[in-house]
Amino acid sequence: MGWIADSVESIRSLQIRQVLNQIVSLGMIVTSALIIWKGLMCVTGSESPVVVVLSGSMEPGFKRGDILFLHMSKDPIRTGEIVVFNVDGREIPIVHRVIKVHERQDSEEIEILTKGDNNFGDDRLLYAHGQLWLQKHHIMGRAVGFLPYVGWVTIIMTEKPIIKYLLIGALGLLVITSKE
């Protein structure tokens, strides 16, 4: 309890100029993070350059909680590549392996079929109703690297929102009470 009392006393003793300085510093940190994210989007060509694996459908290659780094190049998508895609009507992207690619010679359109390495069947049941293939616009990027287990932080904060709010509150309090 002494730490909380000290923090409250520290906040009371701050002058308005110090508080504004801390708020501006916090704003600069948030802005810097957004700029880095947008820069990664430009460099990788992917709308989401980093994703977290949320299920065990790609085990043993990728486990739940692994972070994947994505890149979307102009090269054609090939069978065997691991892609991240969005399905119409679903908010959360899916990480699976390409098992079939149909290329139309006359129109450069491609149709893609995917499957999780740990799943029994292909992903047609995951696609939108009546959809049998993915199109190029569904693909967010190709997996080019990963960090194991680091994504558990995101999973825990999503599944237990109280932890997220406590962490944000503690960081905010830390920023406001820190002195230069």
The other form holds:
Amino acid sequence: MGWIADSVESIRSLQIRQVLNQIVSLGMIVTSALIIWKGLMCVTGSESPVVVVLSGSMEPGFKRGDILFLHMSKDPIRTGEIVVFNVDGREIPIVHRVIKVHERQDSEEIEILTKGDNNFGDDRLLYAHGQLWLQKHHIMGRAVGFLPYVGWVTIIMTEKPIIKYLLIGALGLLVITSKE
Amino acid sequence: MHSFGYRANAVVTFAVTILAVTCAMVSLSDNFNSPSPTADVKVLNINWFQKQPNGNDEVSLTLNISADLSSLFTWNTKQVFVFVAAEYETPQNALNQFTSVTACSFVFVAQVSLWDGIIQSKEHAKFWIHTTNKYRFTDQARDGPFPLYLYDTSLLMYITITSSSIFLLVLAIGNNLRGKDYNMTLHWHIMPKTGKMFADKIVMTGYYLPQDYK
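Follow the form predicted on its own with the form predicted in complex with its partner chain, if you could.
Next comes the full complex, and the chain you just saw is listed first.
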């Protein structure tokens, strides 16, 4: 009866190998996504290289659900550029256009005023209470590239978390059950 | 092997790849366009020119802007954002308040958007407009209650390193617009249907503000 025990043992070891293999491939997917994201952060110099437009304040140029690629270079910020900035006390960064710049040459001191293309007035109402200008440290990056609609995936997933869990579950199941 | 899931996966992957390559090629094709836009900005009138209660100069202009930006449009252009900005530099001198000797000098650069517009089609890219400035043309250096040397920490550092005595920025910063020569620049920002955004400008020199308030 030794051959039965042998074959059971071989099947069990095969399954363990397969499970390990699946775990490794899952890990590869997760880490490669992380590597791409961190690599983009290094290349663009921005802490969030890709942002999704959430409001209609830049219409008709950017609509809700469009994706912007950011770049943060050493060049000084100039009027007309579209920047993404953080305001103290606000979690979500804002994408708007620079309309005024006052800066001291040969230094990093800069004062910036922004406005949404589709808004009537400038952004002073959006800034923190009493804040009249943005400084350099508020700026996360300037928009250099544009891709329409793709951001809807993340908007739907953040607004309807159930879809996100369904998607993650289905993908996980697919990875685990797939054979080679 | 050739299950439904496998086939669906292959089709979706292929479709996404093709779409990505198409977007990239469309964006790259913009580089073949070599535009030759023209622009002219005339200041027809200085409506008023005042010092605001907070000490900053403000001016109101009547402008005549004419431009032909139709060569900027390609098949990948969604819209062109166009704006006219006044750009000027202000040298500032920090003086020793006891001896009136210049200790250090800086140049402040300002860009103030005066008017903007969105052009959505090539047919509307050749335009002529008669307008007052849409955004306030104000000089600015301090908004807080502090003089600049307290407000600007790096400047304070610089001054304290330069000398042990106290320096003050004697020039009243923020009212530098009288007699100022400035450039008018017409900027455009091309927003594509997909891909890279382009921006450029035409600089027009030789504009002067009057010597006196009005």
